[in-house]
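Let's start with one chain on its own, the form predicted on its own, as structure tokens.
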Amino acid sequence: MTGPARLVRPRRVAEVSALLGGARPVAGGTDLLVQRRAGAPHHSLVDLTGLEDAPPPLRVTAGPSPSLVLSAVAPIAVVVDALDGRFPALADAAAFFASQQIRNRATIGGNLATGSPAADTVPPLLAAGAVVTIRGADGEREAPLEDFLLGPRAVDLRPAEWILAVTVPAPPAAGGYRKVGGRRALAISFLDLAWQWRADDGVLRDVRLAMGSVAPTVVRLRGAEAELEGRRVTPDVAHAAIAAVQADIHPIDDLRASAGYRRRCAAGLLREALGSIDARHPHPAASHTHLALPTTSTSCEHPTCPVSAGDIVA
């Protein structure tokens, strides 16, 4: 581990910057431990949390184009109970990101930074549409999630720059996230899928999908979106949509899962989530799918597992 780092505590948005030659801006610090315990030059911090005029947890645009502002420094729990609702699949996400404890610190601009194509709130948030407020030492610029994200651990952070709130424009009424990993909680997503729609009379509209742990960052499913688009979901539509998601994603074998095992289990969570779809009740619960990671096959055999064989796409 390195030695003793200094620690600044700037009161305004507007000494930030200017502090972060050489630091590192901090907020929950949730990976601050591990990443100091493998080495990494954590010499000078530069903790946000006491900024008297950071952006509220949420603020609600209104006009004809109304957006969800999110604070990117305010801990994750009290962005989603300050959201009542207005953006399940967020909601969905927050409910298996790590623990309670965790999501008292977190924050979604760390989820971002670290620029995980595992990170449990980016799938939402792309799929919203999300952009991202940068601020630096030149005032506050703006990004689109999709090209914030560069690669793995790579965002669009320039020095002295830091992530200040995310704006999504107001989601529908219908969204959700599906998750799978080792166990219910306090693990790293074997691949997770978030989406949003709106259903008009059984015909889907505003199809977004977005799916995490499938590609060097979080990706559209643009392939399915556009199966799914202004049609009804029969199976023919839903096979269609689970053949797409096959070109949308480029899975790799790491130590959680095999390329092949997150194949399968991406047309399954997909299938899961299209069946979810019900006119009276647009908003599904949130749910975590718990897998046993297979070591030598990639099928999956777990009871639970939302991949059957009528499931898998070659």
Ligand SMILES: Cc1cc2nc3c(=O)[nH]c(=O)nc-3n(C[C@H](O)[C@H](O)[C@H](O)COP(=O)(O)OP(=O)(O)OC[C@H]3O[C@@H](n4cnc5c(N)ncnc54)[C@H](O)[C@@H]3O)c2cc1C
Second form
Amino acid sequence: MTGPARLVRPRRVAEVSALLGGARPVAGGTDLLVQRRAGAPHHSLVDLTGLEDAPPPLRVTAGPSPSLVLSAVAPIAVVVDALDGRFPALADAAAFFASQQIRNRATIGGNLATGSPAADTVPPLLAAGAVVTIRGADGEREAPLEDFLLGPRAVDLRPAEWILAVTVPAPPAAGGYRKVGGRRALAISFLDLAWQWRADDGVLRDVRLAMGSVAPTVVRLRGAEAELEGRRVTPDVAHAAIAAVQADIHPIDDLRASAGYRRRCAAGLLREALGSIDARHPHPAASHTHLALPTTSTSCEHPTCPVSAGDIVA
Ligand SMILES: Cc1cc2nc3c(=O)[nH]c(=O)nc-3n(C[C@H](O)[C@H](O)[C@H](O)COP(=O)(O)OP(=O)(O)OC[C@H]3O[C@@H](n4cnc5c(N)ncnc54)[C@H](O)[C@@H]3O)c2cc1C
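Hand over the structure of the form predicted together with the named molecule; the form predicted on its own is what we had up.
What follows is the entire complex, opening with the chain shown before.
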């Protein structure tokens, strides 16, 4: 642990950037304080949790297609409660995020700012086409989340900038999230998948898929999206989409999982996501039974492992 930090707690959003010269923002502290314990030299901190004029946890914009504006400095648990089912993929991700205690502290802003390819709120936000509102000394600017993520531990934040909010175009009702980890709770993702789509009489539209821990940043699965867009999920379509995922991702071996295991899990997660169409948007062509694929691999010991007979590896 490094020595005591100097902590300032501004009351106004407009005061923050001036205080950030040479200091780090801190919100929930669930990542930063762990870094400090490990010796990171964060001696000067600006606490973002006392801002009286911070955005509310959730604001729904007016108009025929309202967007969801999520606070970046409110605890994830509070934001998800406020959403009340309006963003199923984020709610699913929050359910598997750390523990209730961590969710009561951790923020979406802190999760995005870590730049981790394993940050669990990023896949649902990326699949939903989220835009990050960044506050700096000269006011606010907006960046699509996809551009904001630059690489492992690297995001598009300039000196004295911080994340104020995240705007999500209203996501369709059909969406979800699955995570693979070494255990069911308090586990860093080996990989994770968020999806959203509309199923019009069994035909998928506006398909958006995003996967974490398979590349330097969380990535959209554009090849798989293209295989699914405008189609009914027959076994052949599912097979083509699952095969396309292998070209969309670039996993590596690391302490948590091998690249090969991640590739099999990627196939398994997409298969599970496509299987969910059965429950949420019934259509005879989209059942687990119909999606059965040729056997080439077996499942492992991990309790959340989605790999099963039928998952393919490129
Ligand atoms: C036991 C445990 C379990 C965990 N499990 C998970 C998990 O399942 N999934 C997961 O994704 N993460 C997990 N984490 C990591 C961590 O909780 C998350 O990354 C969390 O979202 C960080 O948010 P925070 O508000 O606590 O950030 P902080 O710790 O306050 O800050 C993290 C980083 O972001 C910066 N920062 C914070 N807020 C802002 C802002 N608004 N603008 C700009 N920069 C900012 C800080 O300077 C720091 O660099 C876990 C951590 C612990 C300790």
